[in-house]
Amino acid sequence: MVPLVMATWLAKQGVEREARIHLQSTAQWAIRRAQLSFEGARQALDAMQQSTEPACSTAHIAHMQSLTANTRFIEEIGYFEGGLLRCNSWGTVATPVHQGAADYLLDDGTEVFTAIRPQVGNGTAMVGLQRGNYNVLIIPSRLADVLTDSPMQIGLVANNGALLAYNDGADRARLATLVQGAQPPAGMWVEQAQAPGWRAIVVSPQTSFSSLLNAQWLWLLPLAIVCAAALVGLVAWLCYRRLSPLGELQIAVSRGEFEVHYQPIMHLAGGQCVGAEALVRWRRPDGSLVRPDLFIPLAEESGLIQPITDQVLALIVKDLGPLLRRHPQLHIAVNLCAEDLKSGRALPVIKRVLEGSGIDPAQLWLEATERGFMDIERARQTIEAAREAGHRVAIDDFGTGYSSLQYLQGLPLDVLKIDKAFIDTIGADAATSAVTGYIIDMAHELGLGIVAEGVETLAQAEYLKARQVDYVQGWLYARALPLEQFLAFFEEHRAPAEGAGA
């Protein structure tokens, strides 16, 4: 809508402006008309100034007939003699008129009367100018008969201010009451013009130009619809992006709308909270909280993970700082994407967020999925860094990626973490059971930490706990937990002495 309102506008401004100009140049039109009516007038004047014939004589009537038929707009010429009129161009006069005063004075010393009835004819008020003993009367409408193609009023004014004369047609009290300085009624538009001695005024109704205005409408119309459809497919573009889960999740992302959610981590034989793991939560602004599933594998495709992990960095570092300060046995593992393990980005990252926190690296476990083992030999660059910098690094998701023993025994890990799927055939007759144990015994068998997650049954557990497996994590104990419950949690579930089970 915004280019047709601005169309609009513009074709409203364009015809006003239009319109004005068409009515200055009017009323600048109506003042050399007047100019010259005048200015012949005054011709007429000269001319029976310098006559010789005896006054209201044959020839002498004769003179003025001639002149008032061969100049324009002169209706009548009368001669004074003793302040009254004794003759004109229409022949003797029989009943005395009086000069009378004029109204104001030319530049020239021309005297002007605004209203004067003539003798002859219906004895509408006229225009005259006298010089001398001789007077013109000029129809005032003529002064200001302009052709024009549109109806317009227009006015006259004299060097007193008064409304001279006007074209057929006109409302003389409306150009009257404009002429004092009232404002102009609605619907209508009034233009001015100056010259020495005299001024117009011309009025004309806005509706007299609507045919320039559909001209400009039309004009501007197709450039509107144009600008409209480039807007709208922009709109769209931009809603497109920010309506689409990949916009959604950008938007996210710079308002940092991510939260961490904590899942205990236990001590399998003593049942002790030894640790927790940092499950990174997207809650939307109208609260809802979306599944990691939906958005954590566009993130990684997108390569906005990387972001939210140091956002998920950070936040550990301020909901849990304390806690870690209190409980150096306490450790929180924090899962990097196969591309911070490809690259090492997140180790200064780590290293800047933990400055000045009063935590140890040690307390903060990396956990590297099998997917970022595909590289190996940069993986094993990032991993040897990362232990070199204080850290526990942990193999996640154990048997559902890429990795193979043998790049399992080479790689300098610390904990192996049994994937939720090999817990689940815990006492289930499938094919897939008996994997479980052959992976327990390959991490013991390596000098390898391990955590079993999805740890749901008491089945589960006892078997675990017969195999001799550190730490588990699950249902069983508790699901992933916002800051404050994981707090009333740990403290719940702590060792009573520090370090005991730990």
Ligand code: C2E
Contents of the next structure:
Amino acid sequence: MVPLVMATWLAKQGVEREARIHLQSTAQWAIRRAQLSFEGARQALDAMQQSTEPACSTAHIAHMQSLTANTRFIEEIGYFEGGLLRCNSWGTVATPVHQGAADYLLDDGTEVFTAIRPQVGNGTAMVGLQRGNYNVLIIPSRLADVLTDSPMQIGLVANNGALLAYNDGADRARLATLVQGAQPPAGMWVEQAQAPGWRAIVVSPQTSFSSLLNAQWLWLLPLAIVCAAALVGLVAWLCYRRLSPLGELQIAVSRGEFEVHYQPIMHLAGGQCVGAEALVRWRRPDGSLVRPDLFIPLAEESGLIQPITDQVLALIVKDLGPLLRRHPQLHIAVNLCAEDLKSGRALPVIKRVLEGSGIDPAQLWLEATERGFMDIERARQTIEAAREAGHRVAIDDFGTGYSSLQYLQGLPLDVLKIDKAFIDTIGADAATSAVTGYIIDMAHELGLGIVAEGVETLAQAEYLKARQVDYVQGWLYARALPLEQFLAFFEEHRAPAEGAGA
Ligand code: C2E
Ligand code: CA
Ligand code: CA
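Coords for the form predicted together with the named molecule, given the form predicted alone:
Whole complex next, starting from this chain.
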């Protein structure tokens, strides 16, 4: 709507501007024409002043006649003596006609009579100019009779402010009020022009310029439609970006709105903090924190997970670089997505961020869920490459997928993370909790390190300790902590021997 309204407004403005320029030039042209006719009349008067024929002789009258015929705009020339009209270009005058008093004077001394009723003719008032003994008569409409391409009313104003002439069809009364400075009537445009001794006023109905409006529309309308379409597109795009979760996530990725929290991983027997799992958080511009469950699936689906993984890796190095250098036994576990495992794309990224950081690749554990093992051959290649690079690889959420056992046999893994679902069963009836024991036994059998996830109670911890589980992670020890809190937690829970030796 805005471009369309704008275009309408612009079109109307454009038409008015053009129309006013047109009316202006018509007014100026009317003044020029009046000046020319006055000049012609003045020359005729001067020519008669010079005449030497005896007054009102046949030759004198013939002279006046020929000048009348040869001068444009002049209808009649008259000769006065003693304030009375003696003869004119038509012949001698029988009844006496008084010269009367002039309405105003021109700068050159010419007297101007605004309304003379001549002897001959149909009785229309004429404009008279008098110099010395002679006067000339001009039909006023001739003064203002400018050719126009559209209906206009043209008025000429003398320098005494009187409406001296107007064109045929003009509304005399209306022109007179406009000359006095009245407001233009609705639907009309009024323009004036001025020259020394003259003023012209031109009035035109606005509808006369509707063809101009069409011309303006011709180029403004397509432009407006294009602008409107572009605006609609822009708004739709912005809404999509703002309102769709994917759009929001895209913005978050491009602005790097992520931070990493660290959940301590504890050595169960000794009770020290030996590592942490890096868990990503989305810090929204309003300050709220979004849990990964809410955006990781969307990120995986859309491919945005890869730049997120990259940002997480960079943040780990930035956050924990000094700590990891001071404590070479400390490790950080990173979650890789299925795509990372399939393509192996994350490995060169990891190599790059670790380069020159002073962090030992062995300090970076990679966690992969079974979803990453669908293409088992490629997963194996990635895992082997990761282990060659010095990392340790953990199978995450173990037991929640369909073919966990197959993966355990087929893949060169280091660590098994028992899913919280199994830890939750500890202390429940024997049938349910038995599986947890089997998983632990199996992991021992295969020589895998074990991390029990989601440990929330002392009873669970006791059970796991009795089963010789190496590491635990859960709210019993700490939640995922922001950097500063994790650093403090680590200072409190690090291995004393290591602390002394550092
Ligand atoms: P996960 O890898 O299984 O991570 C463990 C989740 O369990 C974390 O949730 C953690 O806060 C929560 N948790 C830990 N201990 C306890 C406990 O004692 N009780 C309970 N109720 N929960 C506990 P979080 O941080 O919401 O992460 C959810 C999932 O998001 C993660 O599951 C992981 O799959 C994914 N994720 C997190 N960070 C990343 C990341 O950087 N990259 C990728 N690809 N995935 C990530
Ligand atoms: Ca994990
Ligand atoms: Ca897990």
